[in-house]
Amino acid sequence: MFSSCAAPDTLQGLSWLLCYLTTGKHIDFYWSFLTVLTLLAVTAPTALAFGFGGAMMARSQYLALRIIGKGYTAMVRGIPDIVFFLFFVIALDQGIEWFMHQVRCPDWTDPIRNGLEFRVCPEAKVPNNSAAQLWHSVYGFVLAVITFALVFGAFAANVLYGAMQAVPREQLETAEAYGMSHGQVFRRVLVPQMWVFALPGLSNLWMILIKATPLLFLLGVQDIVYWARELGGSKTSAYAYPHPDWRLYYFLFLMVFYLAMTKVSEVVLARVQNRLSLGQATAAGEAQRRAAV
């Protein structure tokens, strides 16, 4: 980046410090930081928006909705996270790809599978062999923004179902006494009630989504922990910048980087928390209340 790292081996001190860290791998390692932060943003609300149709189905009034809405999140939550990572990714390239071969080589004699092998026609590679790596990147990042969405949101889905149970039914019947049709109900009533009591789950699964971002390396998604590994690790006379095995400190820093997300997490939780909770027939709302008096 700098003119004077040209010629690393006359480099000392912080001039030496200052230049490798701005090299073009480190430069890598900080847009990670972006990855990371814009995972957990568009994750968040897909996997909350397949928690939620999840929790619909599961509570329909029609026995083959019922049976999908279950079945979602039974699947889903019995399934290590890791495995339904490293099968689901494929298993979802290979469709997209096995579609994309079926529109646009109709006329392909060659098996696709082969074994092991896994072979369509140029034609229907997702994304094209001749396209830039930052289509690869996007690609490869859409993927696991669903793979994350559809894990995490079968426990939102369970914690959702939850919560809707948990709204007292005498609130219900009352609002249907006054006239409200099923679909007001549901609108006005219970959707605004069961948030009080699905936040402290939901909170959990924040928390929880955090941590399993590093499992994006599984996914083909140069995230901050590969980083911090490759260049943590000691180098050796084929790098510009030789030194010692330092992935202690890369591995501490990511430590403090993960705890300040959760600590800003906490508290921002805890107040959405305390401003569902006011006027609220639950433990929170009645301390408020106490607290006032």
Contents of the next structure:
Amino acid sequence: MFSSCAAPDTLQGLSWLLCYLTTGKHIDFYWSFLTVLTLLAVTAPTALAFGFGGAMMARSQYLALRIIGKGYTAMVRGIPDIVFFLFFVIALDQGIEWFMHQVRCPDWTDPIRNGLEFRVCPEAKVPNNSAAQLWHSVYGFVLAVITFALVFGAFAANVLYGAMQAVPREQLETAEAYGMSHGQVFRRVLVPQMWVFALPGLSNLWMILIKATPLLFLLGVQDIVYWARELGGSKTSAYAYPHPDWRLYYFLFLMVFYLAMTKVSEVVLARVQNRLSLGQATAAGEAQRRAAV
Amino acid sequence: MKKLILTTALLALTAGASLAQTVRMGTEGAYPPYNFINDAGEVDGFERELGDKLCEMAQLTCEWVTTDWDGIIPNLQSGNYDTIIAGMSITDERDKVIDFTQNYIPPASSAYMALDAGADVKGGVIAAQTGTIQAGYVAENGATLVEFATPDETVAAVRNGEADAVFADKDYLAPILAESGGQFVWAGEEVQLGGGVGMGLRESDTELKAKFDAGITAMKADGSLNALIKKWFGDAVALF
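Switching forms now, from the form predicted on its own to the form predicted in complex with its partner chain, please provide the structure.
Starting with the chain above, the whole complex follows.
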């Protein structure tokens, strides 16, 4: 990065360390933090949307929707995350390629499944073989987001379902007595009041999601844990910056990062909880009312 | 809306399908000097240089991809890349599921490296990388095997006292031993395993295999392969 880093063997002490910490590989490491943060930023709302959909279906008055909603939460919650991450991603990836194969290569005669091989025509590869590596990474990342959202959406659905049930029945009955339709009761009374009940469960999920990001490496995305292991491993002079086993320091750094993430989350979530309790008929809401008097 | 985004993304990802196909070279990137990720963040090492040369000879555009060793064969089969060029020894078990080119490194020795030369390599605790021929050998020969996902962790296990010795390709261990300042020594006897290192391909990819085979034959004939092996592994190793 700096011109003084051209000959790393001649460097000593602090300038060596400075050059070491700014190698291309370290820059990749720093970028991977952004990958993790982006994953969190994209996955959390997506999972919440999945959860909201699941909870709505689970409460639906139609049997078919109820079965889908409850089936989704029960199935995904019951499968160990790691199994889901290993199986579902491959299935999704191959499903997409199979679909593209049917669309783009209708004349292809060779079997797609050949023993252990999965082979679609070159035009059906997603992303295409000649696409830049960036697109392969983006594709892997999108698969990761979908998988994370599905898994965490199922848990969120259960939390939101419970929260919707926890809203006092009288509130809904009063709204109905005023002549509101089913949808109006849902939008104007149920949803605004349920968040306060959902938040403790959702904040738990958020914390678990933060800690689950190292699963990204299973999905082929080079995340911070991958880079920490790769950079921290002992290096011989085949590398420009040889060093002994430094994994301890890299993992300590990751620990600080994750602790900081959870601390910030706790502070923010406490504020949100405070805000949501305003004027609610809950213990926290009541305490706020008394304090204000 | 979501569907629309997905479709657009798929279109973007598959654009340029009519262009010449790129061959994606799959490697581990954690096994110096065979293959490793250098400080610029790029794949480097003997196999990088060899692979680039072979691609150039066969007039292919090649792109390098890294993956973890554990999933390197399944990922080849599901088409995430087209070749494995990762210091993989040719063995009968692997040959059943994928195809190999002829070897580009002659059959080489595997060796035990330990903190003291008298380490019990026959009955002690031996570290080896998961899914390697060395791990298979240890499991079959009475010693207690502890497996690790990356080669570096197998060496670290010996340093930490978790294992008595590490068993791996001698060419991988040699630079580590040389630079350990006397901490590591060879233990036990060297073992000959496998039929040399070759490039792995899907069994249905016969055309691509023929191209790489031709390249390796040419490089063996004109001596450039030997020169490349010497450059990365030193003078003391087996040549063609």
